[in-house]
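Below, in structure tokens: the form predicted on its own, a single chain.
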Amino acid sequence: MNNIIIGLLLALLLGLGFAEETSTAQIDTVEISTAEVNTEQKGLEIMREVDTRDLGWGDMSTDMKMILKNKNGDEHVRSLRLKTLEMKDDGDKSLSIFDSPRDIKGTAFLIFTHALEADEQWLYLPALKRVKRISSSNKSGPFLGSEFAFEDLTSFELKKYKYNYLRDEVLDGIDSFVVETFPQYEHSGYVRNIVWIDKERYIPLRIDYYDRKDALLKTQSFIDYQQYLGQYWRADKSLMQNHLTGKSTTLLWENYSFRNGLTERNFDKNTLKRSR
């Protein structure tokens, strides 16, 4: 009886360790749980203070320089005038219009963004007299020639990621938040982007793309903002830089005007052809 009761109380003894061994794992998975749920809605409330930040200001233009150089230094230079509006609950849509050299001039470029329906763009080629439909499909295909991808072109739209914070980083000696993006959109060239955003203004700083091997691809730098109508932050330079190619493309703004009264009707489909 005596070794009965021993061997009882030893099961027991056995059964309760192994109890508090199995909470222990529970509560370790609830707190890894937890703290991957936690870094997931750190990474969108960071972002969803960049797209806040930058509500409101109704249409803008400007003129750009796109400075295309190959991995030997030899440059090709473009100049373009972009429009773009505003759409609430919606992409933005946004019109370039190339002014040089002769043989791109007036070739023109037509973005609706969408949020998680396929975005909508349309190219106008003067020396075919033709509008081309962008195939969704295409979406990660270069930009004439350019370091940037078609999809690297539409408006940010908050919906269109996941989101996950990473760490706080310096970057150029400014405080920043890492957040890691993954694309929910089909199509995408990008198996997820690494994305430094300033902690004071919430805009980007850079961001890397990782291509569907999850290797590094390109890194893109924004730099020299300024601030127009006291709220709204846009970059006067942006450098995108492709890792595997040695190319990179640099686009240059200036001139910027913003409020000018544009609407809907001057992002037709068929202001395409009647671009100048």
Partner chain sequence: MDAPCHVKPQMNKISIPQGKLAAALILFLLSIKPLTAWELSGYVGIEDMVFFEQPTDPQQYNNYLSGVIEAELYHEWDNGNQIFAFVPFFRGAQFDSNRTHFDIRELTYVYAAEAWEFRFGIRKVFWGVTESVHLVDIINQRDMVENTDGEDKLGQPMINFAWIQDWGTLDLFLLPGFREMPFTGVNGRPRIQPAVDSSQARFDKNGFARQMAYAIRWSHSIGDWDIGVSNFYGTSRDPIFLLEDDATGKIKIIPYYQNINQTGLDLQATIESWLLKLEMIVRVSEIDTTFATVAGFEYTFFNVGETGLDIGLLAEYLYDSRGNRAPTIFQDDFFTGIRFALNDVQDTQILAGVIVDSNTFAQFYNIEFSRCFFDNFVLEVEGRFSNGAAPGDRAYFFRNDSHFRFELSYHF
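Could you please show the structure of the form predicted together with the partner chain, as a counterpart to the form predicted on its own just displayed?
Keep in mind that what follows is only the chain, not its partners or any molecules around it.
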């Protein structure tokens, strides 16, 4: 459970132009490998720009609602509060606290994200007052019965993926780069993702997730971006549609606030134990 917010925003970055390439793959191996290097480089540069433009926000708090919908339209709502601390030379730290459903109210997750090493995660169970260190190997499993996997919600780190630029495309009237991303961390449920990046603002607009059999599994759209501190873009809404099951999950964010003066002390086990 994790750095949900940050992750969502940033989780969108990846690109390689394989699909286009395969049809012409027989023509000239030398040219192709050069083309691949170029598209890999371009993909990486696009994503690095996405990463760079989102540096320096310090810390962030927000309230998030998660609306789970099944094929019949039945809805379940989860709400949580999220705090995230940007770390200089490491992955972000985040604390998420559940307000609903009521039976898990007060349950909280503390996560230290790392680019290459395994993340560190603690779970707080309020009924027992127990802090449990939990495995961070669970990347592909669903987050609280939603269509979001854990890996969809953890903070974006440039080194977690390899990239390939595919093409330019106009998505809903917005000029975009289309970039393929290949997860480099263990236990990912995806062989690749395809991300549409707004050319002007360098923010993700859409992500297609491909499962281990390379079948299109899910599509995530980012809706209603707002700019904060004159620089940082955050979506008010994100929709994840599962093409296999027909289920969907909508995330709604409210009350974003930045640079609240949070420190690492706000992300330790003592704080976890008094979170509510």
